[in-house]
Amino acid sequence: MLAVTIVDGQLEVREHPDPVPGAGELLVDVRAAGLNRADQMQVDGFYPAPPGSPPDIPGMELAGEVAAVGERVTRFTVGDRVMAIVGGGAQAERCLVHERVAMPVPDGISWPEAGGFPEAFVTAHDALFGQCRLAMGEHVLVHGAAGGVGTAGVQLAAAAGARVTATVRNESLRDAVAALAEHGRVLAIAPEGFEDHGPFDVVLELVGAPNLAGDLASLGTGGRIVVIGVGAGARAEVDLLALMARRGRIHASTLRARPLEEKALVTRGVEREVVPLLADGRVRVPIAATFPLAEAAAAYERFAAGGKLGKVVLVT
């Protein structure tokens, strides 16, 4: 099979042996694989793949057709359309997926949409509902709302009946972000001065350290901050007195390194609560650009350039 391959910090498309599914595993013919910040970090040498995943083939999410199954597989059969998060190896013609983290692709959903769905929506759903226990009617702040996880967070919060304020640096994208939640309440604003739009019950922090002081200052009583992105910086001072006064909480999370059991648990929640919204058109996966697998380096350049709405996806 062909696969995007990290060679001395650069990307090449090389031949690799086809993987063989073990017990509980699916071999998937990959049709689409989304790009994520963690993929770029892996290429740059800062985020190695977890044990059991290919160390030189990036990619944490995919969609495709089941080509073969291992022993004791019960949920899927050959030919099924599936999408999944994986520890790595998704940016290839074939990839192994444990059936416990695979989800069915609803009818009518394109391969690029399905390939850009798992990482963004599993991450956002886990952060908002698994960690912060977002409730109907609360006020949510989503930083970096034009990216993959940001667009997912805006839509999921609005679908749950929350009021959403979304920071978007690119002014030309703000109306599109606000329009993501057709029946929700979304205000898209510039990042500067976001504190004036609080107080916030939940802050989905996708940018990092520069926002933390403002996040704390605008946090409502009993508010929760969840940090899942630090692209603008990872070190910040925390005013503990402000956190105490608001009886606030700061959560932080990564998804990739979690054990299979935890990934399976969060995936089942998304399959139960979010995939039906995708099937009905109540949430969608904005696609900024698609690239063939052979043009992976160009896809990464587009991803790094920023200023986009939604996902960059490789297709095979």
The other form holds:
Protein chains: 2
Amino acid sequence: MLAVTIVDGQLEVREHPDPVPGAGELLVDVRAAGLNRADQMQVDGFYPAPPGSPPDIPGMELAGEVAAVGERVTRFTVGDRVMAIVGGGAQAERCLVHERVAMPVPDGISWPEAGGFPEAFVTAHDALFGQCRLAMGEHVLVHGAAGGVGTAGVQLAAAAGARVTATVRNESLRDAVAALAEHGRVLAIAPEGFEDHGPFDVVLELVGAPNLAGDLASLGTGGRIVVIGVGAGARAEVDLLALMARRGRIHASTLRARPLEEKALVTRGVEREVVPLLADGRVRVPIAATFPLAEAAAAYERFAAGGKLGKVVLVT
Amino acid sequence: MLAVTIVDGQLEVREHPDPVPGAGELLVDVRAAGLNRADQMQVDGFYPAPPGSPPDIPGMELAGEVAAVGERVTRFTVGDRVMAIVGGGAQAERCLVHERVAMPVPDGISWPEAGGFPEAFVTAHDALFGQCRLAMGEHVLVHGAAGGVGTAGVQLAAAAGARVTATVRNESLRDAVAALAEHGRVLAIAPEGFEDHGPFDVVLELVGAPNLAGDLASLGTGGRIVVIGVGAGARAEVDLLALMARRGRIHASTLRARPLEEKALVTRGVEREVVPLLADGRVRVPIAATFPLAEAAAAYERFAAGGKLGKVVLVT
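With the form predicted alone already on screen, would you show the form predicted together with a further copy of the same chain?
And the full complex, kicking off with our chain again.
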């Protein structure tokens, strides 16, 4: 099979042996695989793949058709359309997926949408609901709302009955972000002065340390900040007395490093709560651009350039 | 009644009118009232009493006998021995307590012990179990373990089957802290180099910002830090990437500012889970010193001097 391959910090498309599914595993003919920030970090040598994943093939999410199944597979069969998060190796013609982390792709959802769905929606769902226990009627702040996790977070929060304030650096994308949740309450604003729009019950922090002081200052009583992205910086000064006064909390997490059973748990939650919304059009996966696998380097350049709405996806 | 009174940032003992119990309230003849750091902050003008509490009488915990009851009181009757957290006003001969935040004082528990129990044990119980969901077998770090909340936290964590590492500044108190949980697993150490004793699942931070970098560095996967005291400083630099890598969280809270219903909820949890341990001697309230109400200023001086094991309590 062909696969995007990290060679001395550069991307090439190279031939690899087909992986062989073990017990509980699906061999998936990949049709689409979304790009994520962690992929570029891996290419740059800062974020090695977890044990058990191909060390030199990036890609943490995919959609495709089941080509073969290992022993004791019960949830899917050859020919099924599936999508999943994986520890790595998704940007290839074929990839192994444990059946417990695979989700069915609803009818009517295109391959690029399915390939760009898992990482963003599992991450946003886990952050907002699993970690922060977001409740109907709360006020959510999403920083970096035009990106993959941001667009997912805005839609999920609105779908759950929350009010959303979304910061978007690129002015030309603000209307599109506000329109993501057609019947929801979403206000898209510039990042400057976001503190004046609080108090916020939940802050989905996808930008990083420079926002933390404002996040904390505008946090309501019992508020939760969840840090998922720190592209703009990771070292933040935190006023603990302010956090005490708000009885607040700061969560931070990544998805990739979690063990299989935790990934399966969060995926099952998304399959139960979010896939039905995807199927009936209440949430969608905005696609900024698609590139063929052979043009992976161009896709990474497009991803790094920013200023886009939604996902950059490789297709095979 | 006589009450410790804040007059221009100084403490005096002055005559005040007796308070009158309203619906659901107990008038308590105070027999003992513990000192807490927030009392000194209030005297210094940094921490005003919450609405509904006497603005000029400090004291956030007490034990005593019910002297009279308001309408619709059902849990206690005149003559009952009770102990409670209050928003303020405890350092007086009489104080109002809502019956939903009052707990019965077990037989055999002295007034100073009962008067020093509520704030420390409710705070530690809420932090460890309510906020951090401490589980049997986890490893807990308690910073500032010789103080009121610290001694409570060490005992509660050990009683719940956790392993405890406790930092104690005053070397002469380390053996006493280690002995607090007779049948538990408690290691008392100097604060310097505590990071080498991790990883920790839960950190009860009673000292403040200077510990935060070490708390984070020694936090295990899924670990929780809960900040309750910041006497040594409130502004901490937090490495968000390190917090992400551990999938950790930082909680921070105070007890005093919470509304009555939340105080009642946490108190009911302590009455159910901790008062039985107090009754049968499995946890105890170390008393560093007692002072008569008239010597409140000396009691505050003793409290501020530090280096003590357990509580400083005023008695009437």
